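The chain that follows stands alone, in the form predicted on its own, written as structure tokens.
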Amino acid sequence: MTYTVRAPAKINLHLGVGAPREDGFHPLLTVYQAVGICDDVTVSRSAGWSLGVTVPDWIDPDLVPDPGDNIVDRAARLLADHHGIEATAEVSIAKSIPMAGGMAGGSADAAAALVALDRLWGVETSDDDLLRIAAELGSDVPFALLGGTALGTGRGELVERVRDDGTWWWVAVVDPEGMSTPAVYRHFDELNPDADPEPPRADDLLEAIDTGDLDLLAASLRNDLQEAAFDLRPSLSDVIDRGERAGALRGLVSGSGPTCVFLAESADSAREVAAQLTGDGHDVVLVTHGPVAGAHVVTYV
């Protein structure tokens, strides 16, 4: 038996963060979006455990981890443990999500691998067990679990639907270099020091949503961490602004970077921005919608 599974990568519509908690984590509150730039985990049936990943051309291969070392490995050993059988498949991921760029590719592969591996395995994971085991190995995975738009608060692990009838265009802007999660929230510190234990609530932009209003979504859009990283890396301030002149309605640094997101008014204003951005010399540069459905099985053999 042979299982594919699909996740989406994610885009923080709003990333309101706090001051660090006593644990050392920032409590955020969020509006996630699930974007139709997906990576495939795929899962047959193995006497051992063996991982293989490939990539686009366009992602760094050395980005890749370790053998051993990647999220998959620790979702499976994770899901295994946690119904006391052994972990044992075949698995290989296509990536497709930019790498340390800011939009949850690992997230996204651990969801997966935990979607795939409950079907390989037969274990019948409860929902609740599959979130709680998705929370152990990153903020980001109970939302790629989820998928769609919703809320995440806590440190981002503790997700909520929000509900969302329209479908948002959006340009990314890859960066061959990716950016260091940790750095850049050490850095949010550094500027931040008298920041509120409390995040930013997202009424607006919640609003935004719930109305379908595409003005008020790109005024209400927010990333906290976003000045951390323009002042690590200060060429994403210009990719922002050349976006923004090409016709976007709004950019923003996605997560903790370094992936530029631009909003569009529509698929082809998104197509006419992302030309313009190619033009301009970047050479990755995607053009996708959201929000999409979760982690799901394609493909069964």
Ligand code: ATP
Second form
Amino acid sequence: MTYTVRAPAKINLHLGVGAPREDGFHPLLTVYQAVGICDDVTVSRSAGWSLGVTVPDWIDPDLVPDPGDNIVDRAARLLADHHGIEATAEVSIAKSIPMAGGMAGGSADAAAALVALDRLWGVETSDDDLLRIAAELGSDVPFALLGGTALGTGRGELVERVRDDGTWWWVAVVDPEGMSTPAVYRHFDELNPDADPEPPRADDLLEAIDTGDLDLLAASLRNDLQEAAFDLRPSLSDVIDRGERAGALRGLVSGSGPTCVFLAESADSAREVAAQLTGDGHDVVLVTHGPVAGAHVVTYV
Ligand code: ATP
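The form predicted on its own done, now the form predicted together with adenosine-5'-triphosphate:
Zooming out: every chain and molecule, the one shown earlier first.
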């Protein structure tokens, strides 16, 4: 049996960050949206464990962690331990989500691997257990299972679906050099020594989604990590300016960056903005839309 599971990248439409908790994590109030840039994880039966990764020509293969260090190795071990079985499979990851780009590509791979291996091993993990294992793997992994649009609280791992009947068009400008999420959070702390323990709410943004109000959505996009990301990579603020001048309704840094995402009025407008940004010299500019489904089986043979 072979299963391929697809899992989406995420954008944080709102990333409200509070002062660090005692365990070092930052309390978040975030609104996630899954977008149509996806990684595929394929698993088949094997006597041992092997993991391969393929990347498109615009992803540097050197960024891919060595075998043993991939989040998919950890996902397999946790799921196997939960069921008291051995982790055996031949696994391949086909990446399309930018690496270390603030779009949670590793988290998507972990979520896809959990779903694929659960099927391959026939262990029928309950949704609650799958979400718990996902949360152990990383704050964004539960959302990669759920997909759609969702409210994330805690450190982002407590997810609750948000009704979203819209189709929102996005342009993503990928930076060839990734950024470290912990470094961005550390700089956030330096810039915000008096941050409120309670992360900022997202009332206007949630209303925009509920009512399908594109202008209100554009006006209420928010990323509390953006200032820190700009400080660490000043070129990002030019990228945002260029995208907005090219006709995007609003641009913002995705998560901890450095990918910049732009909300566009329509599919056509997104393509025009992307063409202008490509003309400006950005090599990797992707047009996508959300919300899309979380990790799901696309083929089994
Ligand atoms: P986040 O927004 O969740 O912090 P990100 O999108 O910035 O994540 P990822 O691509 O998820 O970044 O990768 C973060 C780090 O995780 C990488 O630098 C890499 O070393 C490690 N990693 C482990 N497994 C994977 C994987 N399958 N895909 C990508 N990165 C992985």
